[in-house]
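As C-alpha cells, one chain now follows by itself in the form predicted alone.
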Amino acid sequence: MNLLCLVFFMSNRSPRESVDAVLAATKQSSRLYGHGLGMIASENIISPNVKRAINSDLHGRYAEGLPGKRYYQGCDDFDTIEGIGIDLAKKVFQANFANIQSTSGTVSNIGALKALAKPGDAITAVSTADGGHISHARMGAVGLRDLNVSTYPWDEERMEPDIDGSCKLIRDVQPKITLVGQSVFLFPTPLRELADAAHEVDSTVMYDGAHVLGLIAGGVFQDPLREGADVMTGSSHKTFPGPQGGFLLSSSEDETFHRRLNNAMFPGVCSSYHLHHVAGKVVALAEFEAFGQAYASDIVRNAKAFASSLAAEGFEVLAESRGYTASHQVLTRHGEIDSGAGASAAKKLEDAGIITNMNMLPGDTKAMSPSGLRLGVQELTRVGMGVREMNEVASLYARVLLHDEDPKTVRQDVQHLKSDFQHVHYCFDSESLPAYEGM
C-alpha cells in the first residue's frame, strides 16, 4: 500500500475499522519477529510471568509516593511489589539505593539531571556522533534540563573516550556532571580514570548503562558502582529482559541523597508511573537474579562469535584491534562515510527477515544516511540460540548483503532457523507460553 493510499484509509476508517487494524498489526508484528531474527541492539522480549505481570490489573491503577508513604488508597499490594523490586534491584546491581519507578532509561536520565544540576550548569558527555545516546545531548534531556554539554575527544580505535583528552576536559570545565555511557557501547569506559579527574574537580560522576546493564548485573561487563559512579541510570529492556522502563541506582550511603533522588523520580518527573510495567520489573529482577550471570555471559559470547563470523564472512567489523565488542553490540560499516549504506543495509536484512537498525559511525554526520549498522545479540540469546546460530546468522547476512541473493529466498532460511528458537529462556516456566504470540 503507498504513501497516499494509506493516508486515505486511515483518514476513512470507522472506528471497529481502526480497532480491527491495530490488532491485526499486532498480530503481524509478532508474526515478523517471530518468524525473524530480531537484532536491533536496544530492543528484547520479556518472560511468561513478565508478562503475565504486566497483563495485570494494574495497567490502570496509581501510586503516587513511595511504599508506605502514599497519595492513594488501595496500594497495600502494589506496596508490598515495590518493596520487593527495591530490595531486588539492591541486590542485583549491588546498590545501596534503587529507585524502580522510571518508565524508560530517558526518564530516568532526566530525574538524575533534575536530582544532580540546576539550569546552566556544566556536563561533559559522549557526543552522538561518537555514538552517545540523544538524552544526552542538547536536542534531548541535557537540552531540557538546559545544561551546557561539552563531548570528549573520542578514541576511533579503541571506541572510548581518549582517557587523557576527557580526562583534561573534565579539569578544564569542572562540570557538575560528568556524564558517561553511550548508546553505541563496544566496550566498558575507563571509568576510574574519568571518575578521578571528576571527583578532583567535586563533579558528580553519572553513567547511563541503559544498553549494558543486564551485562553489569550479570558480572560480564564493568561494575560502575565500584569503579566510580555516583549515580547510575539504565533501562530495563534491553540486555537487562524486563517490560520497558528504568532504573535509577547508587553506591551512596546518604540519606539525603537518596531523598533527592527519589524526589527526582517523583513528583519531578514522574506522576503516575505505569504500576504494571513495574510489577513486571520485578519479576524480571527476580529472574534475573536466578539466571542473569547465565544471561549475560551468553551474549557476550554470542557477540564475540558473531562479530567473528561477520569478519571472516568479509565485512568491515568495528574494532579489530580490541576483537570487536566485549558487548551485546556489533559495528559494522557498508560503505564511505555518511553514503546512506547502512540504511540500504538494513533495508535489504529486513526484506530477508532480519531486523536491524542503520546507525551513524565514526566519521559519520548524516543520521538518516549513516554507513553503518549496529546489531545487537540480546534477543537471539534470549530465545536459545548459540555459537553455532551466530555463525550461520552472520553466512545470512553475507548471502545478503555480500553475495547479492534475493532476500526473498534468503528469508525462507531465516524461518527455517527460527522455527527452531520460540520460547524465552533464562526465566521460570519458559515453555509454558511463546515468545511470539499471534503467529
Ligand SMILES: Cc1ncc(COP(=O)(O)O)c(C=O)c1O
The other form holds:
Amino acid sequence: MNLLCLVFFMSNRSPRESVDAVLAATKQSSRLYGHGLGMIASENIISPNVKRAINSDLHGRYAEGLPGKRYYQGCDDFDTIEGIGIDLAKKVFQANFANIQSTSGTVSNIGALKALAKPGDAITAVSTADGGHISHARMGAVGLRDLNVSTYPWDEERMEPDIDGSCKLIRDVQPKITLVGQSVFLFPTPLRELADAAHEVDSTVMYDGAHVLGLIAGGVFQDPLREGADVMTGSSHKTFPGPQGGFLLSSSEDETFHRRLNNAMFPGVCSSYHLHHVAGKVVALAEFEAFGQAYASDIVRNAKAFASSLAAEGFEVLAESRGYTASHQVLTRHGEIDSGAGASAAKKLEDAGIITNMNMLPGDTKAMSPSGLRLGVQELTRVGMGVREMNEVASLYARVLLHDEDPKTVRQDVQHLKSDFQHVHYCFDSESLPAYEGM
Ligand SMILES: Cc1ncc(COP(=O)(O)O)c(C=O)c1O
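Given the form predicted alone above, I would also like to look at the protein as it appears in the form predicted in complex with the named molecule.
Complete assembly follows, chain above in first position.
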C-alpha cells in the first residue's frame, strides 16, 4: 500500500474532505479564541501587518547564510528585510549582536548550547520541577548536546534560584554554561550575583528569556545583557508579540564570538529558516519600537491586578509576599499537591471558554497531575483589556471554580466580555484586520 492509500485508509476521508476538515478546524480554532479568553502564558496574537508578512510569497523561498553572503540567488529583497531586522533587534534589545534566524526558542537554545559548550561539558540550570524548560534538561536540548546538568537550589518563597546556594553550585561545578531563566517566570532572576560567580570560574552566562522577552525589550522586567548575561535567547511569540520563531542576542563586542554564534545557527541548526516568519519578526520588531513600552508596562500592570483580584475572590495565588508577580504570569493552586486539581480546573475553564494550562507548582512531583495553573495576561492585554476587565475575568474564574456555576452559563458572559475586544492593539493599522481572522 503506498503512503497516500495508507493515509486515506487510516483517516477514512477523501483528500478533498481532509482539506475541508483542516480548513474548518482552523476556522473553529479562530472562533474558540475570538469568543473566548486565551490565557496560556506562552501564546499571543499577531498584528495585521505581521500577518501580511507571514502570508507572503517568502513562505516558499530559501536564503542560507547572512545578508550579502548567500548560497542562493534571488535574495536581494530578503537581504533588505533581514538587514533591517538585525539592526532593529540590536536596538530593541540594546544588544551588540543579534541573529534573527532561529525558528523557535528551543532552536535558539540548541544553537547557543552548540556555540558555547562541547559534549561532556558541565552546565547549571533551573530544574523542570522548579519551572525550568525541557530544553534545559537532559531530556531536551541539554541532553542532545550531551551536557552534564546540575540544577540550582530553589527558593520556593521567592520563586527564584536560592542565591547563596546557586553561587556555591556554580563555584563548585565550574560549568561551561551558567544557564538561567524559566518557563514559570514570576520575578527577575538575581542575575548580577549569579553572573559574578559564573565569570569568576570563566563560565558563559546564558539567559533564556523565551517567556519574558517582550517585557525585557519594554524595559519593565530586567535587563539581562547589562546584568551579566553574555548571551540571551528567546521566543519571538510569547510576550514578544511576533510570529513563531526565536532570537539569539549577545552583549559581547567580540566579532569572533559573533561569528561563532552565527555559525551555530547556520550551518549549525538551521538550513532554510522560514523567511516569511523572519519578515513577520521584523515587522513585529518595528511595531515594538513604536508601541512596545506601553504594551509591556500594561501587561505587568494587568498581571498584578488580575492576581490581586483572584486573591480577593478567594483563590490561593502564589508569591503573595512579593506582590504575586512582576511578569505576565500568575500562578494559582487549586488543591492538594499532586492531586490533579490543576487539570480539572483547566478543563472546567475550557468549558467556559477560558483557555489555560495546568502547571506544576512547588511541591508537585507529577507533571500530569499538578495542583496548579499558570496563567498569562499578555494576549488579553494585546486586545485592549485593562484593570477593569482583569477584575471581571477573575470573577468569571470564581463563578466556574469556586461557586460551581455551570461553565456553559459562564461561557455566555465570557463571550459577551470578549465581543468588545476583537482587534490587536499596540501596532499599526490595528482596525484593518480582526485579531482572530486569517488573511
Ligand atoms: C524558558 C523557555 N525556553 C524555551 C522555550 C521554547 O520555546 P519555543 O516554544 O519557542 O521553542 C520555552 C517554551 O515555552 C520556555 O518556556
